[in-house]
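Next up is one chain by itself, shown in structure tokens, the form predicted on its own.
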Amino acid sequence: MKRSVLNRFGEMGILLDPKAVDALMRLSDPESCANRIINDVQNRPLVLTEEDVIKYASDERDGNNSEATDKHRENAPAIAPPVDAKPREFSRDVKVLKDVTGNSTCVGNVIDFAKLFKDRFSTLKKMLAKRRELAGLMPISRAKKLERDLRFAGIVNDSRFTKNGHTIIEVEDDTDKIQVLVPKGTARPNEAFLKDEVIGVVGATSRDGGIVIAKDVIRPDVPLSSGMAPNGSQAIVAFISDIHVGSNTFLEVEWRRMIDWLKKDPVARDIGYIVMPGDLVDGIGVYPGQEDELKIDDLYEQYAALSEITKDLPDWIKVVMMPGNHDAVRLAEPQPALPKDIRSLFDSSVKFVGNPCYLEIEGRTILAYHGKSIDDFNSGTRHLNYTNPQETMREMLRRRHLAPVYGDKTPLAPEQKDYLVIDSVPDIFVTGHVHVCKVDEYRGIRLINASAWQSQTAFQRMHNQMPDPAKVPMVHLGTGECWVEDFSAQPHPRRSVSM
């Protein structure tokens, strides 16, 4: 009932003391009292106050019948005096479970990135052999020497259309390499095989046995799930991702207008926990003419204003930072931790992770990552579009990697483990880079991208891409549930997307 009343207030652009929330609910008709208040058009608080919760539910008992009162008013509960409102206590313990950050191995040389590319064969090829379509995989280098019906997995190397709509792979292991047909409408429409994916086949050798026939191509994927289930936790993770701080787009108004609410709704006391993947500042020389576009021209200077507004967020908030293509790291992926002399400017209530990082928070598993590789899904395959970045999201977990595609739009770093493999299955999984707000499920997994803090830049508009900024999804970590809280416009804010 409480989230219910919360709601209804939260549509009217009604904001609640935490007083008033507790008068509310101890009141033995709650919602009785709450309609009242948001009927009541000429009257009714912009922000409502215990002292009118009291009022408004006197007022509604004084308009009762004289007999029906005075045995309401001998048999109701009186108030109960009122308790200092308080945010809940968090453990606000957040585990790193992996993050390449005091990990990095590489040199960058071309050891090293076969280290990589062995490394992320071997991993996922292991997932591949636990599918039961592929019992029995067995080497490339053996597949070619035999008819019957083979099972193998390997990297794409190479891939092309036929002019009779047909696909072409080329595929490769540690002991050979083969070419795949795959017939149209084997696998699904608009289906892409990307560079560097791995992918295991199903099929037969062609009567000259110069290619493979695929009968179907399976990918590693997620597993399917029933989803969050409860775990007692009371805890909301927000997510909050591109500020763009030092940008003469960052939307302060919107900011400021969040941070008010974060301190005076009831809601925002359950909020333990806020992940911002990537793009914390728009960083110095990023794009060519980013100068022009510049409020602060000098990078420690926006980490410092980044690291004045982030205080203004309620101290009971525990804060996660990761680092995106515009933050002051190396630009290939995986990315480390933002350095020492840049952590240094934040309080102890902020934690620094690398970019992709694995995280814990009271027995939820967040994948947080910043998502530059979705220009590299989205250049490849034809149905994905920075509108829906959650499809992108989709094809990622499909391929249980967050960045297959080596020497395109996002540089990888050669280092001995690929970190950039989905080993694990989340809870969660969050991006941003594409300033658009999209919450949605894929065989269990919370899919959240971030919403930015920039209005429309000039690259954009070039572009023709629309932003969605001054959003911030939410997820319940107890119950799983999830939705945005709107703070682009007011009133606000404006709560919509409830999972």
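Residue numbers count along the first chain shown, from 1. Keep in mind that what you see is a predicted model, and the values were worked out from it rather than measured. C-alpha atoms forming the largest set that superposes within 1.5 Å between two forms make up the rigid core. First, how it differs from the form predicted in complex with ligand D5M.
Once the rigid core is used as the reference frame, the Cα position of L477 differs between the two forms by less than 2 Å.
With the core held fixed, the Cα of P30 is displaced between the two forms by 2 Å or more. With the core held fixed between the two forms, C437 has its Cα displaced by under 2 Å.
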The other form holds:
Amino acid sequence: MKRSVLNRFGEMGILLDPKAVDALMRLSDPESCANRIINDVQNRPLVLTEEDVIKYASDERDGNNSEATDKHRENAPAIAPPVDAKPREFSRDVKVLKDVTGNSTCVGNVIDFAKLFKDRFSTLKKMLAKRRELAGLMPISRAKKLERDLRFAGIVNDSRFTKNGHTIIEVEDDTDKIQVLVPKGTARPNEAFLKDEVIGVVGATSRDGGIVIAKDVIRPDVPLSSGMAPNGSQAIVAFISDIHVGSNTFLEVEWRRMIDWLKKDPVARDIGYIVMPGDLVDGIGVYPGQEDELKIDDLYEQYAALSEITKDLPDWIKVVMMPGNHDAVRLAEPQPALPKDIRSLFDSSVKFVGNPCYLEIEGRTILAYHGKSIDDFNSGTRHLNYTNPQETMREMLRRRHLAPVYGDKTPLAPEQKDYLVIDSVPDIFVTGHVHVCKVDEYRGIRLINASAWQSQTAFQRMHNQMPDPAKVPMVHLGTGECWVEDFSAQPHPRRSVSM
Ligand code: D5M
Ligand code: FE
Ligand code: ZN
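Next block: the form predicted in complex with ligand D5M, after the form predicted on its own:
And the full complex, kicking off with our chain again.
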């Protein structure tokens, strides 16, 4: 009997925790309880735990009418009517323009960061050299011999505020290092210089010759642009981040509501692509005590459950999966795509890429980055916070770098090429990680932080971080129009976004 009951769950794509199997087999009538679960199409969990079995068994004893089930049902989406019109034909072509996957140069135990920083500096220096303010850029060793009109570029080694509100930074290039005083008011209010970012300085040597007084500090930045000109594409790209499958705070009801909407709403027929920028699953051992917050405590099973829930996505949608700091790849960035044994759990509608990654879809360039370095930007500056990651994303674009700080919360891999340099200007820049939903614009670039599918965790409660989950930001690839579909409530509202 055990086998036949388990087979039925298997056929329905329901995964069972081993403890759930035991609990089921302990019941006087396992088959009847199994039927009850299988027939509860709207509410049944993706992964059945011992707790679920106990709940269903006690519902049965209470005459199918438990209050908890009714409450659950109230929130559950209506059964989706079938889509009557055919989805549009999309190219389904996702080109990967830049990704470390398959190109990593980190070998054995050789930990040599010199090449990484050399590549970072030379790429960003070339960008700075094109800036009018820095015409005639010189090496620091030569700048040190001059008194006026010094123009140089360098990596920030150190930065500190003086008690008068000025900033003193040490800047280094491949020839020398130099102390720079940035007087209060020279840069923007609250301007911060992050360790290991590359800046340009225009200044003059102080009268005693010991330090350069900056007249201007230049960031590589992105050019002014009005952004995505119409290109005739008919497709929409949707962004679904931080799903955290396996966590006991994964928002299953909201996820189903979204799936139902995708299956029935006419707008969804134009969604050709879904990009998932990381934290696909909750992972194992990511932080101390995580085991108490997991519903699925096996990494492979978490991805199997992710595979099951992505099978529910309409089959005309091409899905791009990228790892984040909770996923099953090295933590050091750039992260390669998920390994083969995990990829094999998914069908060909899913494409796996690394973090970060430049994609080209229907003529538009998308820079996708999970966003772990937002932690370093926020702790290293005075004005950035977890509520407004779009401001942090702007600071990344100004610096043309996704994660400049070495040695803080974002581990970096000693690649010979710096994959975190923003070397080309995207149409859309998407991050996740902070679990809020923001859509904004900077110099024509659509900025998106793509929400999450996890309610507030104990860690976030402790740090007073309020997530904004179950939202799906969308961009029409043809027109550049952006909006958000909000699945946190039923019926779900749509939020328009003005640029
Ligand atoms: O990150 C979920 C949220 O928790 C996100 O807002 C960042 C925040 N977070 C995660 N780690 C840290 C550290 N070390 N300091 C501050 N804030 C942090 P997730 O990657 O989903 O766990
Ligand atoms: Fe996350
Ligand atoms: Zn994360």
